[in-house]
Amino acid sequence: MRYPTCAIIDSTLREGEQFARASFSPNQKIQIARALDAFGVEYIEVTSPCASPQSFEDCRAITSLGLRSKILTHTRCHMDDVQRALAAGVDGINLVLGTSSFLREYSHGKTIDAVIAAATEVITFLQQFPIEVRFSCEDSMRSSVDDLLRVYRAVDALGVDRVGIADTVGAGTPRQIYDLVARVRAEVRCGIEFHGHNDTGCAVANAHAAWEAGATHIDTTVLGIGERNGIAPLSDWVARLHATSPRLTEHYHLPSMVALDRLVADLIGLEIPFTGCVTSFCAFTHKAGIHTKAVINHPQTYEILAPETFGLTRQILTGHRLTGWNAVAARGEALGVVLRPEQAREVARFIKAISDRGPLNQEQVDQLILTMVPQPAAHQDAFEGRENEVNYVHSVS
């Protein structure tokens, strides 16, 4: 089966700057932009140049880097904003105006007719410039579908490159997102961009549903950072695409994902979440005995993604009470020691016994293998009396 390609619009330098702990300096923004470009995202979205004087300078500096990624900025649907964005030299402008009853009543106060009028004025003006234009209905999932379709049909007729569907508060389920995107897909000829927040833990699933329904562009940020608890993480979205079909990610430099996540994690002072599909410390770590046996025999038994694809290696943990003799034997082989099954079982039993008092690190496990295996006659004595000779630790390396 051939799947349609889907462009990534990474918004770490716009949505990500709204994260509670993010405050990127101009040099840090350039560093992130270069890393995103090296990874191969199709678009990089930056903060509106109208946000502050420094935001304008940052936007102009990034557009001057000569990156392969197109540089977009996100602005209000307002003539002053788009003129400022044009002066910053961006490749595209992402217009936004809220359409939900919440935003129309408590934010800008416009009717749907007024929203369409404002969009028409700004989009018509932008048609004279060689830039991409997207119009997004903010808070799409809490907007009337009839209102959304009126707006999307109107801006599509004006010639926008994309319409944006924004699950601004993470209210949607994958089924709801699929149905809405499919409905919009049947009404417009232009591209469809999806921006989904993670307030209810569905950001990646919703992005995938949007893509399946016809979305052509998906918004991400590195580590998923953004307003509140953010949007779809770039590395998680890429993992989902790769698991669907490796062809969809062959144009990205996958081995650079870990460094990219670490870069942003360091800049915002956070650890990479352990839930990270590829880049977390435990993404390709196997521990339970029945898992490790199968993975040693054939990695795909417990891996949907191959660590080698991302420049990584899998870890088989052995210094704990759940260890299995197959894992012990495999570790012995890595050390140049061939363990017969009965020897590997003996070492595994010893590790289990002492690990009930605390897990062992790899050095301790290796020491046990190297000291126990050459002396099979002493195994029982060791098992009976050597537990207290081990220095216990509370982390597994």
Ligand code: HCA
The other form holds:
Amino acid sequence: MRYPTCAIIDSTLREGEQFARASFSPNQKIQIARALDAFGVEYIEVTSPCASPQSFEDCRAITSLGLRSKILTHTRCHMDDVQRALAAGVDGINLVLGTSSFLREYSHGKTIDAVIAAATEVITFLQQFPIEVRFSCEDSMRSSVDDLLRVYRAVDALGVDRVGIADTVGAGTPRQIYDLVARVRAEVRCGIEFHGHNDTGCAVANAHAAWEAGATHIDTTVLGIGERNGIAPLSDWVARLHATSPRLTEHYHLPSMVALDRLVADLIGLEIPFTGCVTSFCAFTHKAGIHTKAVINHPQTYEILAPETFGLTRQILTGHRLTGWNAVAARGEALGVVLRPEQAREVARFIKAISDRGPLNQEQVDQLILTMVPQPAAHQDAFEGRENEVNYVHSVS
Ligand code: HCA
Ligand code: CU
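How about the form predicted in complex with the named molecule, since we already have the form predicted alone?
Up next: the whole complex, starting with the chain shown before.
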């Protein structure tokens, strides 16, 4: 299957600002924007300049940076809002209006005809400016498909660059998302953006399904931060896309992904989640003996992504009760100690026995290898200091 290209709209500076722990200062926003730009996301979405006086200033400051990423702002479908957005110098406006019965009844109270009328007024006005315009139906997955298609057809005919499908409460399954995006794909000529929340743990899978069905733009945030438990994390999305079609991630600076996650994690005072596909501390850590043996022989056996692609190294843990003799032998080799299989087995047996009381750190494992497997002095000298050359064996702690 040939996949179409797929742009990232990173919304750390909009959806991410809605995260419970996020409150970025103007300088922090600029730091994040620069880091996203250096990584190479195609678009950066920022909070509406109408949200607060500082939000306007922040938006202007980011549009003035001259980044390669295009700067979008997210606004309500109101003339006042879009005029303020234009004054902030954005490259595009992401309009949103709710179409589900929940939002129509409990939020803005508009009929679908009124939604189309509001969209028509604002989009027609924006057509005279050289900016991108997107119109998204908030809570798409709980809107009637007929209503959605009416709205999307109308805004497509008005000439928007993209329509947005928003799974606002993470209601959709991958199959449902695929079906809806495919329906919309058949009805509009413009691009399709997908924005998926993670309330039920499907955000990345749903983004992938949306892309397979023809979505051209995927919304992410760094670490997935956003309302409640957020949306598709940028690094997880890139990992998923890379595994499916590496060509489509070639233009991103993959080795800076960890630093990007680390930056935002530090700013919000949280750790990078251990579940992070690439950026977690344990994403490339192998432990059980059966795994480590195969990984040492051929890393792909237990790795769908290669750590080197992201500037990382794999770790092989040896100081625990699940250890294996192959891993011990490899660690010995890294230390310049040649272990015969029976020697490695003996050390592994010993480690298993003592680590039943708790794991050993790398230093303890190394000491065990060096004391249990004495080497001729000349041999040891030759390897003195070389342990750092082998970078795939690291400590437990
Ligand atoms: C919001 C809701 C939103 C919008 C997404 C979009 C959502 O916070 O305004 O504009 O496509 O999840 O529906 O983030
Ligand atoms: Cu959202």
